Partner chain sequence: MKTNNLKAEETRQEKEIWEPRIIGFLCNWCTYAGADLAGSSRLKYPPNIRVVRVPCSGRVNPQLIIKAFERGFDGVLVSGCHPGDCHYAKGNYFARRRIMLLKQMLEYMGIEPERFHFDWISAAEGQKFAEVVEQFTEQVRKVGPFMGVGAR
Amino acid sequence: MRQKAKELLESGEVKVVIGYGQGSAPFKSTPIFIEKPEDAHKLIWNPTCVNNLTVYLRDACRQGKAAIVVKPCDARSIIELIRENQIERDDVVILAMSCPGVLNLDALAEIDLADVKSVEWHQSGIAIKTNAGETIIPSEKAFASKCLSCELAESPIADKKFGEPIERHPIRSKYADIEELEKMLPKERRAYWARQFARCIRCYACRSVCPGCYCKECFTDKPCQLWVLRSTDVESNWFFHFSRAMHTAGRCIACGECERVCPMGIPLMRLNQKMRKEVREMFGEEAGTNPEAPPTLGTFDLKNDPDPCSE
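Put the chain from that sequence into structure form on its own, the form predicted together with the partner chain.
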């Protein structure tokens, strides 16, 4: 992958390679933007490569052709960006990695973080090397929850693939969490969300990290207080989250970034997965699979769309 990145920069085919670099600690990676071929060695690929880098792609492509390192799940965001005319297919070189799963930081709870030397994939999970030796964390614990329900053997879109396709055996249903909520009474669900949103500090990290939230001007940034108030009362938070969910409807590819970055631990995937489930059941569509399809809510199906009056 480094070699390919180097070649792409040397030949001038791309202006920048977006990838993962070593973060501030061995168990963290950080997004890096490589512009010189001699810097290509800084690229890394291991279980700490958690971020969905496609959030940077739209702006990068405005400057010229870009190459990007992606996991299969992230690659679906590229499909969405193409589908919604945010980038051209020819503007991007997709370096698709084969991915056994990424690190769930909580898995390191019992390990002395200052002691960690490296984090590598292991056949039964993730291997953490420390001064004291090697600890193998089993898959169910080591991987992010989205990886436990991952069904993608390889990237759905790629220019060059690295590594072999992965045989998937999801050990968790992606709808497990929402089914629990679906069973409640409306009143109980309302209370559930009110409790969740009461904690939101509206830092908007969930919005900023989302590759699907690409609007230059977001309704949340409007100085007028008509739509969403500056204050973080439950009602305003509810309005913000419900709107965000409707805005990502049909384009959320369930990369889980919004939930991961939330400093308050708000279970945003419970909103996203519900939305994805409804879109699939009602319109037979799944975001991140077909770059040719018109955007879900920017089109309609005369004959097959369900009708809210005939229910």
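The form predicted alone is what I want next, because the block you gave corresponds to the form predicted together with the partner chain; please supply it.
Chain alone follows, minus partners and molecules.
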């Protein structure tokens, strides 16, 4: 992957390679933007490469052709950006990595983080090396929740693939997190989400990290809008999160970044998974699978689906 990145920069085919670099500790990585061939060695690939880097792709492509390192799941975001005419397919070189799963930081709770030397994939999960030796954390505990239901053996879109396809054996349903919610009565679900949204501080980290949230001006930031108050009252928080879920319905690829970065630990993916399930049942479609297909909720037939507002 490093050699390919170097070649792309040396030939001038791309202006930048978006990838992962070493973070502030061995159990962390950070997004990096490589513009010089001699810096390609800074790229890394290991279980700490958690971020969905496609959130940077629109801005990068405006400066010229870009290459990007992606996990199979995150590659679906590129498909959505192409579907929605946010990037041109010819403007991006996709370096698709084989991925057994990414690290769930909670799995390191019993390990002295200051003593961690490396984090690597292991046939049984993830291997953590410290001065005391090597600890193998089994897959069901080591991997992020989304990885436990992943069905992608390889990237659905790529220019160059690295590593062999992964033989997938999901150990949980992709909708497992919403099963209990669906059993609740409507008033119980409303009470559940009211408790969750009461904790929201509206830092908008969920919005900032989402590849699908790319409006120049979010409806919540418009100075004259009356729907969402500046204060973080429950009703305004409720309106923001449900409006955002509606805006990303049929487009969310379930990368889980919104939930990962939430400082208050709000289970936003339960909301997004419910929307994904509804879209799948209603339209038979799943986001991030076909770059040639029109956007699921951006397609309508004026003859059979007339605009009621015009009547």
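Here, rigid core means the biggest group of C-alpha atoms that superpose within 1.5 Å across both forms. Residue numbers count along the first chain shown, from 1. Since we're looking at a predicted model, the values are computed, not measured.
Give the C-alpha shift of Leu302 between these two forms, in Å, after superposing the two forms on their rigid core.
C-alpha shift for Leu302: 8.3 Å.
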